[in-house]
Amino acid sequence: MKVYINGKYYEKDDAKVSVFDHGFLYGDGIFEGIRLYNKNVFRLPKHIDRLFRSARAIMLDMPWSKQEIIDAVCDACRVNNLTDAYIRLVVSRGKGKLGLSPFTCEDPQLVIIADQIQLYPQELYDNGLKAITVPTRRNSHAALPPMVKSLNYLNNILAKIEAQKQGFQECLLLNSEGYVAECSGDNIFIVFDGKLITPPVSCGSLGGITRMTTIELAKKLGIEVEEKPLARFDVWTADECFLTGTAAKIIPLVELDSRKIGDGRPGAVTKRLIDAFNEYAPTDGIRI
């Protein structure tokens, strides 16, 4: 596997950026997760929109056109000879001397990583995910707004490492005020008396391209949509919930805090969204 890094290509043990680079040191800077389908990047250009307004909410001066990391995000998947992937663009803020300032930091670093991905088994895309909710809260909007994709995701790591100390996979984030945010690295929907409803951003969930092309999906399939704020109550008593990712895509969750979501099995909209999504995904984005 061949790393990207500022226009030139390293092997994967070589590929290295300095212990002063303030991504290293503080976590400053941003990334986008894309999916490469049957040689389609998928929706290419909204990840780099967004990786540009994450770019510009924390002052990140961006060296390059969104058309060269566009180029260089399809090169890359080229070059490692890729069909499926998952692709990792990190942009973070360069090397700099010790110190949060980041006005020290000089060259900000591009790296493109493309590889191979398994999130979950396909075992649980058929049986369903168990999830609970962690004691972690999601990030506030006035401490660091959940729509920058930053590479400080210590907020997520602890909620992770709380859900798998308990043998879970996944978990539920509530915001400040108690309602559903997001799961530790995906948008959650729930399905209730027909219709599809997920929590809008505004209540800490990131703006997900999934989860985007999933409500897109939805309005077309005649399943009508709402964004709205959930407890944990509307899930525990939805009559399906599923989870939507870059990485994941679309998976059932069928519990949550011991809880069966409706029968305990995958839902019929679950399952026709995920088959929507699996047809759609290959022909939305830039071929290599």
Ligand code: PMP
Contents of the next structure:
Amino acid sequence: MKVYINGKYYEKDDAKVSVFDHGFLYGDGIFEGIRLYNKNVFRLPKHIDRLFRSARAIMLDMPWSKQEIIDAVCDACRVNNLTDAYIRLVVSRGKGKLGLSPFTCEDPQLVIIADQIQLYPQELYDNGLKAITVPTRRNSHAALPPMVKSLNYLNNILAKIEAQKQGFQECLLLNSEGYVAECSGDNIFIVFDGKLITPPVSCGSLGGITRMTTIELAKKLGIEVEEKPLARFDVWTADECFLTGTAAKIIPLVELDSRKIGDGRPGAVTKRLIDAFNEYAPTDGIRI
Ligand code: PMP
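Next up, can you give the form predicted in complex with the ligand of this protein, since the form predicted on its own came first?
The complete assembly is shown below, putting the previous chain first.
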């Protein structure tokens, strides 16, 4: 595997950034997770737009144009001879002095790792995930805005630890008001009375690219979609539930907090959307 760092390629073991990089010292940076499906980089311009919005929010001046990054992502896939992959794009603040100030950092680092990913086994797509609500809350808008896809994932990591220590692979994070935000690295949807419902990003969820795609596909299939705040009650008593994310794609959630969702099996609307997504995803992307 060859890793892209600032325009050059390095073998996996030689792909390094400085220990003085503020991405390493303080988690000061941003990232994207992107998918290559059948040699098409899925919705790459949308990912790069989101990356640039994250950069603006943390006042990180990007020395590259959007097109240069798009070209670099496609090139990294070609160089690694990939057909299907998960691409991790990281922009760190760069090497600087000890101390929080980002203004001592000169060179932001652009790293592109294109590799395989299998987040969940097929069995969980067939039978669904089980999750619990964890004590750790989603970042508040008043602290680190949840729309920034930053290198600070510690609260998501704490949430994941809390779930895994209880024997669950996934968890639900509430926002500081107690409404449903999202899962540890995925957005959440429920189906109730035939309608698809997901919390608005104002509730603390990330504006997921898979979330947006799912909403578009549902509308095309004639399924009504609504964005509104959800409480745990709404998830417990939903007919169906599923999670969306670049790595997970669409995966059913069949139990939350020991309550079966619907009949405890992946539902019909969920299955329709999984099929629609799998059919659609390889057709929408930039050809490498
Ligand atoms: N929420 C969080 C916190 C995430 O990290 C991710 C995935 N990176 C998502 C939601 C899903 O977003 P996307 O569909 O763009 O991968």
